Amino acid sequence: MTDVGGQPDAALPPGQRLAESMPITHYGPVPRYRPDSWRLTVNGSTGDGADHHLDAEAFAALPRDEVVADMHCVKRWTVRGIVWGGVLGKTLLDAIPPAPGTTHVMTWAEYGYSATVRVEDLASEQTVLATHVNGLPLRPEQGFPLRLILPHLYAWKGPKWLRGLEYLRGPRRGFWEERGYHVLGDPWQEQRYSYLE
């Protein structure tokens, strides 16, 4: 298990106040899971140049692990100390890694909802493909059966009902970053807007 943040006397980013507990938010309505078409796909510029495809059992049979983590919000609120368990980024990024001069990841969920990161995002300890939280399967709500969880970025970064991750040899804007979010998203510099950029 790693621990990230947690700590209840450690530094809130700027701008940031303490919630005792997560606020359900979302865009858009909560998706019905259909288990027997659910995949994860794998693509864009990837190391063999093909397109992968994990069913529930393939993505339940990689390695899992938990991260402990403090989530933040663009709209200031933050959770200390979150128990998220699932699959670590870097250990999807081993099972089926980019191709050289592959710089960014789009995400993509439900409804055709994107975020990019940097490649070294997707690869951080702290991130997670979360199907747990505090030791319980991910409500509906709360982004069941997937959800990407990078803690050291706001948290419209990593979307809920996540579906794919596209392999980008550079930056693309994706649902936020399109409507004025900043295209990194750091709490602690507080990228909030794109102006900032």
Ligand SMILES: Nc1nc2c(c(=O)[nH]1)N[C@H]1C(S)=C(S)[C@@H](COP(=O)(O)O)O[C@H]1N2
Second form
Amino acid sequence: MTDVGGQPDAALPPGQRLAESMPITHYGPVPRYRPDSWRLTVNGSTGDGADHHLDAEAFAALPRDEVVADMHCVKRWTVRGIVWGGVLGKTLLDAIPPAPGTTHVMTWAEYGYSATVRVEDLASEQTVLATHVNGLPLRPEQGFPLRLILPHLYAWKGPKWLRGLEYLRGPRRGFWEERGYHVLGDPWQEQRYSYLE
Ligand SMILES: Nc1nc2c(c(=O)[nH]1)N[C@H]1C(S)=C(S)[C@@H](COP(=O)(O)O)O[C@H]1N2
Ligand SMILES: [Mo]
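Could you switch over to the form predicted in complex with the ligand, since the one displayed so far is the form predicted on its own?
Entire complex below, previous chain first.
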């Protein structure tokens, strides 16, 4: 178990205040899970040049871990000590390695929501493709069956209802990054808005 954040007396990132529980926050409706057609697609600049499609069974066969971390929303709330269960980002990168020269990853959710991160963000020790929260399966509005969690970045960088990872050879902006939010999104640097880039 990786436990870096989550201590009740640890400092908060600048401009954040504590929230008791996770306010459910997302753009658009909650998608319906269709188990027969659900796939996690990993494509773009993959090491073998192929598109990879993991169905629920293939995803469930990957090694699992737990991460305890705080969640920071760019709207200034932070929730402490959330326990996420799932597959570490670095486990996924080991299973489906990117080609040399891959620098960024576009993360895709249902309905075309996207967020861009750097490869090292996906490989970060606390990054997890989460199926469980605080010991329970994600609820539909929490991103069931799969959401990406990068606790070291603002939470918009982690799509709920994750469906794809597209390896990129350069930066590209995702949904909120095209709408005025910062391309990196480090809460400790208070990288909220694109005018700070
Ligand atoms: N697909 C999708 N994922 C998303 C969002 C969204 O609009 N769509 N919003 C993000 C934002 S801004 C936050 S703060 C968190 C909120 O997670 P929660 O609803 O579980 O608290 O989800 C993130 N993941
Ligand atoms: Mo957010």
